Structure formats: structure tokens, C-alpha cells
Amino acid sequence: MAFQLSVLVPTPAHSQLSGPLSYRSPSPWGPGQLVRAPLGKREVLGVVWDDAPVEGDDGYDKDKIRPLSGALEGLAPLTPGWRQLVSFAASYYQRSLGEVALAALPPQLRDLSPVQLQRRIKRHAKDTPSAAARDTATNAPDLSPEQQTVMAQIRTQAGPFLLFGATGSGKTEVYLRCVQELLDADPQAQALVMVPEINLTPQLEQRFTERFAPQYGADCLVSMHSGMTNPQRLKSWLAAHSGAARIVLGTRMAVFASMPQLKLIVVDEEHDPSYKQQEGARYSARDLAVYRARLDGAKVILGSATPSLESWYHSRPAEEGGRYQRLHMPSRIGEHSALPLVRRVDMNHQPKHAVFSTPLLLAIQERVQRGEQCMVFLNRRGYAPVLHCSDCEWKSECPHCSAFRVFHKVDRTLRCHHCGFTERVPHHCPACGNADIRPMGRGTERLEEHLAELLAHTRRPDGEPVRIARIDADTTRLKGALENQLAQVHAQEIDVLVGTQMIAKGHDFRHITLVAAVNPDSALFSSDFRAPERLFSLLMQAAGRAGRDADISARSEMWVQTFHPTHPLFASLKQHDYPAFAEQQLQEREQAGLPPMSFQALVRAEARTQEVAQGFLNLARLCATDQAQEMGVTVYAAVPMSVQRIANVERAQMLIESASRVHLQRFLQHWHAVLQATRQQPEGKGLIRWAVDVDPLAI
């Protein structure tokens, strides 16, 4: 007796073989059962799909459909929930089912043999620990009254949750609370919580550590991040797929971990644009969270002091339309605790070129005097961002990407931040032989260069020299690099701490008592809508790093140095007023018919040539003109991408827009078969791939 069944395998994203293949079986295995299968010459993980396997020999032609090589048995199923998060994903940002769903799969799984595995969950079963006698004690810190008020909404209410807290306000601390009400109610339930990059997976796992590890043993919390190797990402799977791990910390991939018991979600910092995926299956992590809530039974909180103006607008009052709770707590944990005092410089009045204001650089040299610590913030790596000859004004352009590459002196060389190629800074100019070449702008590289000339006779209180650290990609390449040079900030080894946005969010520094933002100005005025947005995020998660300690919290200061003072997000910085700030992008958005107001999706090709790109484009949009009419959708023409080359590259895109989600997903779903269509003609020839972004960041 043989059954067939219908398996996902992971085809290509916009191949013919987008859905469940079939394949014989001597065993009827159920849906969601993991199983080896034949595709091509190659032997793939595969998930059986479907409810019903057909049984009997008849229906069927033996020869066309393969036999399964066979099933990983040992493993539970994933559960229904999981597969219909998988379809909706699938669904919803326009991917083929097994591209999704065996994404979501850690790799090493999908390599393992039947007898690997075994030996793997038998490994996994006697380094697991029983729990039965550990201490129960916990040193959790007594909530504020604002925080005790967002737990008995959150114990009370349904949700979702947006939990819109001033940093430092102790959202963490609700978030530990949660889970460990959770974990004591229900001896089987798990929950998830999500946090926007790797860097800030190592000290939220050090904190529920702490706080879980003597009641639940160190076993009951594992991470899921791109960081972890492919051992390590399997071990974490297993145990979270068992329900021996009862919480999972991870950044955007974690949101597909098998939980079977899931209860609870916490999306931290939930206004990032990180939890977008850019590659790929192009999904946020933030969306699907709130839809595996509701597919899962669980509660979702999504955490921010700055939250997405989507998440804001989705929290206003039910009689206005709004499907979040919001839950406030604008005061820092401290009885004295304050946020730090906003200061604006106007650089039209110090000297041309000047980085650093005369009163901020006294500011910080009265901060390293004190024995306190500064953080200067420019979101711009390396040391310059071009070098430039003034003689026939040649730039270090990328011969291969429509882009300067940088220039970084601690190694000397000129480095593309989009394809990676690299040289050697040349001695003269290449186009003209000038030996007179300089750097124009400034990177993190040549901020620390230059305030160490600055503060170069600042003693410390001990006497000792100023002691300045840079933390940016560059810096924290090697693997333990970054948790090095946080664990030196936070023992006040560092005086002056020089970075990009990567120390800007999340971290928990106690001593820093001042931080500067240097060059804010460039997104004021920039093409993408959402770019204020961000700034205002960016810098008030930034403003948020000072006077985290309520001994210090008095005199902390945020410096921002700007040519354009009176510019209405500076004011609201000032203010430390988010819902003003939000209120006034929302109505200028609601004016121009954007987002969250209306719904886009983009479509990007590649080709080798720019013409190719925009035809394959432009000739999509023609052959759907009367579909988009009837469904009220309107298709922009083909522009250039704003890096329009990449790698040799040329890249355009197509936005699409409309008043109506439902709208837009119907002709999506409806011009995928144009799409497909489009590129066996001849304007499609010489077409790399093409891809659809639903709901993109940046336009």
C-alpha cells in the first residue's frame, strides 16, 4: 500500500513549482510532518502539507510521481498554527510556499539525515536537565505605580498592546513580569520576545538569565539570531520545537520559531525598520507577530518609546478605528529621574567647518573632568565619505555601484559599503595626477581622529589621558568585538564613546551623562517620506542613553548641532514630545495619501542594463492598466532605484498604491501571472530576477 502526499520543498521564488509537490509514501505521514525529498538531482528537506494523504495505487502515475526518501521521525509536526502563519506570509508578501516555510527551518536541519537527527534529539534529551528542584527565589525590583497600572491592563485586556514608554521607563522590566507570570501560570506555555538587531540579543539574554535561570534552569531560554552558528541555531530550534526552552529571544527570524505552546510575544523596540527582511521573502516581523498572536491564542506587545507611526495610528481610540490598546508610561524608574534637557546649537552662527560647537566642547570636557561619560552619535561609518580632487574634482567613485566609496584610513583603503570592492588609497589623483587628494564630509573614523586632537590636554579626574572608544560596524567585525567594548563602557574604562546607530537604541549605559548628535540635518529634507521619522526616532532613542541613572539624571543633557534650529522635529525633540510629532507627520501623510493612510507595494527588477529593467517594468504596467482601473489601484511608471547600480547591476522599481489593503493584495495576486508572462517576451530578455516588496520602507 503507497499514499501520496502533498510536500512543500523550497522552489524558487516565482517558479512554476510554487506550491505542494506530490510524492509517494509507504507511510500516510500527517501534515506538518518534516521528510526527505527527491527534487531534481538533489535530495531537500521537505514539510507535508497537506490534511488529507491519498491512499491506494490508483490516480496516479507511479513513474511521474517519486517516492519520499523518508521522514524525520523523532520530531513533532509543526503545528497548524505555524503552517498557517507560513501561508499568510507566503501569501501576503508574494513568495512561494516552500521558499517561506523551509527558510524558516534552521539550515543545518534541512542537511541532516533521519539517523543524524536521531543521534541529535537523543543528545538534546540528556543535556536537558529536569527542573523539578531549583530555587524559586527571584530579586525582581518593586514596580513604579505607572508600571503596576500597564500590568493589570495587560492582565485584564486582550490586546494587542502597544506599550509606548519614555526610555528608562522600565519596559524591560513589564516584559520580565509578563513572562514570568506566564511561566508561572501555565507549566507548558512559552513565549517569545524579539528584539531588532544581534547586538542587543546579549544583554537582554544576560537580564532573563538572571532573572529566570535560578527558578527554570539555564536551559529554559535559548537565542535565535543570523549570529548563532548552524549548530547552534538547530540545538535552539530543537529545544524551543519540544517545548523545553519555554522562552525564545531573537531578532526578526525568531517570529517563524516552531513554539507549539506559545502564549505570549513581546516585540521590543518595535518601531525598527530591522524587523523588515530586505532579502528574500521580504516580510516584517512586527506584522506577523500581531497575526501569529491572533492565530495562537497569545498576547502581543509591541514596545517603543518612539513607536512607528503605523503602530501609533493603529492605537488610537476603538470609536476613531484603532485595533491596538496603547498603555503609557512616560516617567523614568527614579524617584528624581528626568529625561535629559534637549539643547539646540545653531551652526550658522560658529565657524565655517567647525565640527564640534565651541559650547559642546566644553561640555564634554567638563563631563571627562567630572569622571563622566560622553556618547557622540553620526550615523556614518568609516573616516570620509568620499575623497575628492580639487584640481579636476575626481571622486572615489565605485566603478561598479552608482555610489562613493568610502574611504578608511585606519587601513588605508577605499571600501564600497554595497558590493564590497575594495583598493588601496591611491598616492595621486587617478585622473589627473594631482597628488593633492582629500576627504570631504566625516565618518565615525574621523570623528574619534578629531576629538582626540580636541581633547588631547583633558585630564581625567585620576590624571589620567581622555580615553575615547569607537563602536560601529568597522570596530566590532570580530566575533566578541562588541561585547568587549560594551562591557569597557559600562565598567567606565571609556570616556567618550564615538558610533553609529548601532549605540544609539536599546543599551542600558548607567554613567553617560551627555550625548551629542552632530550632524542630524541631512534626513530633514531628504525624498523619502519616512525619513523624519526616523530621525526623530533615532535621535530621541539616542537622547535616551543619557542620565539613565536617577543620580545622574539631573544633568544629563542632549546635544543636537544643526543649521536648522526652529525646524518643527526639533522642537518636539526638545519637548521630548512624540505624540506631537506623530500627530503632525500623520496629518501631512493623510494630505498626501501615505502610508498608514493608504497601502504600497513596490516592484523591483534587475538587469544589466537600465533600459531592460524599466522596459520589463513599464510593460507589466501596461498589460494590467485595466485591472488596476477596476480595482482602484493606481501603477506608478519605472524609475531608476536611488542606488540605482549595484555590483554591475542596474536595479529600477515600480510603486503600486491604494486606499485598500484588500484591493491591493487582489491585484497583486492577479498580476504575478502578468509578471511571469511578461518576462518570457522580449523586453524581458536579459532580466536578472524581479521581486515585490508589500508594505516597503523605503521608496
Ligand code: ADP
Given for the second form:
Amino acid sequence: MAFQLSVLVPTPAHSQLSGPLSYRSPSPWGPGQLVRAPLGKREVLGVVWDDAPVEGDDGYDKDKIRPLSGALEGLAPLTPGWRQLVSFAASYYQRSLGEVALAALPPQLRDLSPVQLQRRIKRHAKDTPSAAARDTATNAPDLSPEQQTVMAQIRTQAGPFLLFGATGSGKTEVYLRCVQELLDADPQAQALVMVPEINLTPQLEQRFTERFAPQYGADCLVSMHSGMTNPQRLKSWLAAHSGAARIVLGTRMAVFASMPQLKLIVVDEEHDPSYKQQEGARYSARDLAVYRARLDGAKVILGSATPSLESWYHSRPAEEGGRYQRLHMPSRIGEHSALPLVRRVDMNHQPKHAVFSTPLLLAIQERVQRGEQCMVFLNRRGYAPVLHCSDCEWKSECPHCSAFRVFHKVDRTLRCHHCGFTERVPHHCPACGNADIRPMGRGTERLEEHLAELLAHTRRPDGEPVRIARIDADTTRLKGALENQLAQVHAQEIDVLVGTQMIAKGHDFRHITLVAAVNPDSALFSSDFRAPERLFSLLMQAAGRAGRDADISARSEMWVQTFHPTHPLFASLKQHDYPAFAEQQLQEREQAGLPPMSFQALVRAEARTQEVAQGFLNLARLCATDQAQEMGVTVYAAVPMSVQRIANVERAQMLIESASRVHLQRFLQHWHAVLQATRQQPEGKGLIRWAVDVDPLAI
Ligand code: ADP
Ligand code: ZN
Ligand code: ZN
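Having seen the form predicted alone, can you show the form predicted in complex with the ligand?
Okay, now the whole complex, with that chain kicking things off.
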């Protein structure tokens, strides 16, 4: 007797075989069972999928259908909820089921022998906390009135919730309390708490461990993020899957964690672009979290001081069509914890080419002399210096990309941030031989250097010279480097911290009384319609870094240097008025028919030439003209991507837009086959790859 099972294996994204494959098995494993299956010459991990097993030896070709290598016995099957989440994600984001399902599982599962697996499962069974350990007192503070109101709403309403709370208003405390109530009430329930970046997990982990370890044991909590080793990932996954871990803390990948008793999902800093996966299945972990909560009957809380305009729009009053419940905590915790004063410096009245205006420089000096800390940031990573010849206008272009290579002073190299191509800095201009070639534009490195010159005579209260440190992707490449630098800031060994947006996010700096954004203007006039939204949230975040301690918050300031001081974005910022900013932005978006009032997808194509990439897209567009019209979907002509060439590969994209999400989805489902067929045409020759990005964040 044998059974024929349909099994998901890691199939390539666009392969014709994108559904489950058939395998033979002596046992009728049910849906969700993890198995080992042969695929080509390899043995891979697989998941038995939902079609009913076919019994008996007849009815299928035994020579074609291969037998399974084995099952991971003892592991509970993946739940129907998990399988539905995977199915939805695959279909919505237009990827193969196998790819999505297997990317969500720890790769090491496949390598465990049955004996190893049994040992691990037993270990987790032992770890399950006993009810007796549950009476320990906790170290939780009394809730503020705003926190109490919000808690009462979460308790009694269904959500999804958008917790709109100022930085320092006690959102994290609300998450902790919701998790606490859940764990206390239901001895099995699990909670998933997501943060945007790996850097933020240690802080959060510490806060959760302090709160829950005394009562539920240190093993009640596990992390999941891409910085973990495979053995660590496996361990966390097994703990969550077995139910031993009651709390999972993680980055976007954690939205796929197997948590059979999931009852609460928190998405902190829900506006953060890091929740969107930027390769493979380009899912939004925030959106999937909301979907998953509905599938699992869990509550979901999205939290932010500057919500994404999507979530803000969804949380408009129900009478106007809102689907989320908006909860508001406007006040910072602590009696004197005012938000910092926002000061705009009109750069039109400063000397030409000045990087630091005189008033800002004076303000920084004053703080240093008083023994307080300042933070100066450039809002764009890409704002790095390009090498330039003043004689012939040569610039350090990358030969393989349509981008400039960036000058790195430390090792005197020119480095392409897109393809990685690196060369020693030339002594003479490669075009005209001029020896006077120098950087133009300012990266953080030059900013730090420049500031050091300007503050050369400034002294700390102890008479020592000012100490400046820089934190960005370059200074933190080594493991532990960021932690070290942050520790120095916390220990007040640093007076001025210079960096990119990396320093503006989440870190709890206690002694910073001045935050300055030196060049935020570029985002005001970007072709990317989301640039103002990102800038506003970044500046609010940065402002939130100042004055975290009640006794210094009264004299905390946020400085913005701009050529457009009357821009509405800065006016709203000065008032710390996110709703006003959101209102103005949503009006603009509505007039222009942009998200969240409309829905978008991008199809990207890569080829050796721009003609081939665009030709492929335009032909696929032509073949779907009627359908697009029928379904009320607009398909725009192909255009080069903003970085048109990377590593000698030309990139083009095509925008698809609709006022209806359902129509857009229906069109994409139909169009997928058209794109695949187009690839087989002569016009598809030379195409390297293509992919769909649904709800893209950057166009
Ligand atoms: P957010 O997540 O909104 O930035 P946090 O939850 O981190 O805010 O709270 C900010 C600070 O206030 C933290 O140091 C936290 O420990 C403290 N805090 C939060 N809620 C309370 C409370 N009810 N009573 C006293 N301190 C609180
Ligand atoms: Zn030259
Ligand atoms: Zn390059």
C-alpha cells in the first residue's frame, strides 16, 4: 500500500512547476507535515500540502513519482493558519508557494537526524513553564491615564489597532502589558512582537526578558532575525513551533514564524520601510501581520509616532470607511518631558556653501561646554562624496553602473555602493591628468572632519578637547562595532555624534539635548512621492532622541537647516503635528491618485541592454491591453529604473495602477502567464530576469 502526496519543495520563483509536486509515501501524512524529499540530485525539506492523499498503487505512474525520503516524525504539522498565510503571501506577492513556504522554515531542519530531532523536541517539552512559577511579582510601573485608556480599548475591541503615540509616550510599556495579560490569562497563548531592525532587537529583548523571565523563565522568549546563525534559527523556530516559547521577538521574517497558539501580534515602528522585503517574495511584514491576525483570530497592534500614511488612512473614522481602530497617546511619560523645540535655520541667509550655519555651530559649542551631547545627521545614506576634477568635470562614475563611486578616505578608495567595484583613488584625473581632483558633496566622513575643524577650540567642562564620533554603515561593519560605539555614547565619552539615519532610529540616548539635520531639503523635491513621508518620520524620530530624560527635556532642541523654512512639512514638524502633516500629504495623494487611495505594482526586467528590458515589458503590456481596460487597471509604458545600470545589467520597470486592490490582483494573476509567455517570444531573448513587486515602496 502506498499513498500519493502533494508536497511543497523549494521550486524556483517562476518555474512552470510552481505548485506542489507529487511524491509517493508508505504513510498518508496529513497537510502541514514536514518531510524530506528528493528533488533532482538533492534531498530537500518539504511540506505536505493541502490536497488529499491519493490511496493505492494504481492511478499514477510509479516510475515518474518518486518516493519521499522520510518524514520529520514527532514534529507537529504546520497549522492550517500558517499554510493559509503562506498561500496568501505567495499569491498576493506573485511568487511560488514552495519558495515562500521553504524560505520561512529554518534550513537546518532538513539536516536533523530522527534521533537529533527527538532529542530536541524532548528538550522543549521539558522547558514548558509550570503553572507554579506564575505568582512572582513583576517590576511593571503603574500605567499612565493614557496608557490605561488605550489598554481598555485593546481589551474590549477587536482591532486591528493603530497605536499612535509620541516617542516616549510609553508604547512599549503598552505592548509589555498586553503580552502580560495574554500570558497570564491563557497558559498556552503566544505573542509575536516585531521591530524593524536587527539593531533594535537586543534592547527590546532585554526589556522583555527583564519583565517576563522572573515569571515565565528565560526560555519563554526567543528572537528571530537574519543575523542569527542557522543553529540559532533552528532552536528559536523549534521553541516557537512547539509552543515552549510564549513570546517571539523578531524582524520582518518573524511574521512567518510557526506559532500554533498565536493570539497577539505587535508591529512596532510600523511605518518603517524595513518591514518590506526587498528581494525574492517582496512581502510587507506589516500587511501580512494584519492578515495573519485575522486568520489566527489574534489581536494586532501597529505602533508608531509617525504612522505610515497607509495605516493612518485605514484608521480614519469607521463612518468614512476606516478599518483600523486608532488609539492615541500624545503625551510623553514624565512630568516635564516636553517634546524638543524645533528650530529652523534659513540657509538663504547663511554664507554660500556653509555646511554648518553660525547659530547651529554656536548652539553645539554651548552644549559641549555644558557637558551635554549633540547628534548631527545627514538624512541620506547616498549623500556621500564623489571625486571630481575641476578642470574637465570628470566625476568618479562607476564603469559598471549608472551611478557614482564614493570616495572613502580611510582606505583611499573609490567604492561603488551598488556593485561593490572598488579601486585605489587615482593620483591624477583619469580624463585630463589634472592633479587637483577632490571630493564634492559631503558624506558623514567629511562632515565629521569638517565639524572637528570648526570645534577645534571647544572644550568640555573637564578642559579636554571635544570628542566627535561617527556612526554609519562604514564604521559599524565589524561585529560588535556598533555596540561599542553606542556604549561610548551612553557613557558620555562622546560629545558629538555624527551619522546617517542609523543613529536617528530607536536608540535610547539619555544625554542628548540637541539634534540637528544639516541637509534635509533634497527629500522635499524628490521624484519619489514617499520621500516627504520618510523625511517627516525621520525628523520626528530624530527629535525623539533629544531630551529622553525628564530633567533635560525642557532645554532640548531639534535644528533643521533648510532653504525652504516655510515649507508645510517643517511647519508641521515645528508643532510636532503629525496629523496635520498626514492630512496635507493625503490631500496631495488623493489629487494625484496615489496610494493609499490607489494600488500599485511594479514589474522589473533586467537585460544586457535597455532595449531588451523595455521591449520585453512593452510587449507584455501590449498583449494585455484589453484585460487591463476591462479590469480598470492602468499599465504605464516601460521606463529605465532610477539606477538604470548595475554591474553592467540594464534595468527597466513598468508601473501598474488601479483604484481597486482586487482588480489589480486579478489583473496580475492573469498577466503572470502573459509575462511568462512573452519570455518565450523572440522579444524575450536576452532577458536575464523579471519580477513583480506588489505595493512597492520606492518607484
Ligand atoms: P515608547 O515606546 O512610546 O517610546 P516607552 O514604553 O519606551 O515609550 O516609554 C518611555 C520611557 O518611559 C521608558 O523609560 C519607560 O520605562 C517609561 N515608562 C513607560 N510607561 C511608564 C509608566 N506608566 N510609568 C513610568 N514610566 C514609564
Ligand atoms: Zn580632469
Ligand atoms: Zn558599480
